[in-house]
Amino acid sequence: MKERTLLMIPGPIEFDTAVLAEMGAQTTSHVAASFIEAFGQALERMRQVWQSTDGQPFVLAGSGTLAMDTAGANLIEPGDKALVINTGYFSDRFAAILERYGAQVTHVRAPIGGRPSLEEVEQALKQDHFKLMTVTQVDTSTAVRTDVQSLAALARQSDTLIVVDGVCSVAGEELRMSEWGVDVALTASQKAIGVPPGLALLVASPKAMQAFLARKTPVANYYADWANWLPIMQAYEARKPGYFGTPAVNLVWALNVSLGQILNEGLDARFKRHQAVGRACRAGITALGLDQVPLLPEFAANTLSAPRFPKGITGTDLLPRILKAGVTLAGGLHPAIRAEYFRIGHMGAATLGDVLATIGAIETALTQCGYQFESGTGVAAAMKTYHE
């Protein structure tokens, strides 16, 4: 019997063995020549993965929320106006962060499982001048994916900075930072980047850095202040030692390995793989007769899925049985529907085999709960869709 289950939650994910090997390696000094080289290379590779020709990468020890906090702290001053394109729980969190730094926040909301139309966003941008607009590319609470490219075009027309919360999307969903005109794109290491939890990752465009340098008030967050971190990032990229706070040494080693793997796979190939795996998972869910949180197929993320429980079956009934069948899944997160659905992560190193094992475990659990369906339907649909 296996001693562990397949981890298919929306982060932390299953990690590649080469990445995990770096976590178990002997820790070096943060100013050792070998580490300086690895850190500098990781920063250069971040630009490539983010597809940012001239952005400034930042690597901080912390979670994805720290990356969000860093963007808000450095770009917002008291009284600034911000527009939040709201698609769920983490859009609300970004709004709370911006308000903490004194922003006047306006939301453009959609029904749960939906996303605001481009017309609604364009109209909101015409109503006032916003310094900053936030977009959650994939909200981990709803599995809803936004159209970042089109939203960025609207932001540029309004001379508004666009900050993309890519915690559940960077390196899994298509994001072309420079080409699309995105000003900040941020993520966390434990998602599609493929590194254990502990790194907040962010790339800021020259326009975002200019806005930061033009601030009239000090950054209210000492740890997140780019003024403290920028010289350190510049030093490591120039292959020189630097110190403000001790970096998460082994995580940075692992990050460099994972970024190298991502680039070796090729970004376009990686995006297509995530699309294929995501479509397969959704097809398997649909074949079993389960509804999903995203209201339309084009709203659905490629990095995670959010099936609704069948009528009469609860998370307490189903999720422990899925776990017993060998797969760990996540419960609901959005407060308004938390008990109505569950979440499947399929990003990073996730394969078709992982999805088939997951759908198979769901089938086993549904059968044990007395749910009526033709056995093997979900697995067959996932397999067929993947190969189409």
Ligand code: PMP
Contents of the next structure:
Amino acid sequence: MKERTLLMIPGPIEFDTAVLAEMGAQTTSHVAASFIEAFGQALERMRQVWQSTDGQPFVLAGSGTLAMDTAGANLIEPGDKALVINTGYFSDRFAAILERYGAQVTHVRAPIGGRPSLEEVEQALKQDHFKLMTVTQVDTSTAVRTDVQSLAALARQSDTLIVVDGVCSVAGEELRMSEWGVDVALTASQKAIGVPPGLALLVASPKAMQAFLARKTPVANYYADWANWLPIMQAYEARKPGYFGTPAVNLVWALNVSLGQILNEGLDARFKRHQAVGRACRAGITALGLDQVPLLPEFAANTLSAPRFPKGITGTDLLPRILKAGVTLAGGLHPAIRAEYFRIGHMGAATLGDVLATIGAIETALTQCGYQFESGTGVAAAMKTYHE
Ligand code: PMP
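For the form predicted together with the ligand instead of the form predicted alone, what are the coordinates?
Below: every chain and molecule of the assembly, starting with the one above.
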């Protein structure tokens, strides 16, 4: 029997073997000519994946939370006003980070599984002037996807910087940084970027960099300060050595390989694949009679799904049985509904085959729990929807 299970959580995901090979390769010097070339190329490729013509990429050793912390530390000064478009757990985290650096935060909240309407956001932007607004493109606690393009248009009208938490979306959901006028888009390596955990990735627009340069107070975080990292990123891109803190050398090698694979697939093809895989997964869940956390189908993310447990069945009943059937899934995360739902990640290299295996494992576990349904309906619906 296979010892390995299929990892279908919303990050870390399963990684490509060529990417993993870089992790096991002999570590080079961080100023070796070959590494400088790989890092420089990775920075250029980031700009392409983020669809930014003129943004400044940053690669730091750390997780997605460090990328959020970096945005907050460099763009907020004590007393600045910030607007948080709140769709769940990770929007709350961004608010906490901004407050830590002295921001006065206003939330536009939606009910769990919902997202604030554009009218509500427009109203909030009219009531005050905010230096920046944060949006979680996909909140991993609710599987809700926001309309970043429309929100960015509103932010631009109000001369407010728009910062996108794309940890669960960059390289999976459509994001056109320059065309949409996004000022910061950040993520972590372990999700749709397809590299093991350990890199905080961020691209800042010229407008965001100007806001940073116009600060009157020093950045209250030594490690995250762009003043320390900007010369390093510029040096690597100019194929010159630089040092502030030792980069995560093997992860950067792996990042360059993965970004190359992403660009080879083509961004539009990749977004379409995520949409097809996401639709298939949601159709399979619905066919089994399970509700989902997003309140409307158009709010649902393509990078993960969040099915609710059927009546009378708990996570303790279901998730270990799904695991035994060969698939690792994640429990709930949003504190208010944590025990009521579970999460399926389907980003990065995820295929229809992975989704079919997952829905099959869920069907097996549901049968063992005594849930009444017609065996095979979930798998059939996922397959049919994928090909539509
Ligand atoms: N934002 C979102 C939307 C996320 O999904 C996550 C991780 N699940 C984070 C931020 C935080 O990232 P990390 O766990 O890598 O610190």
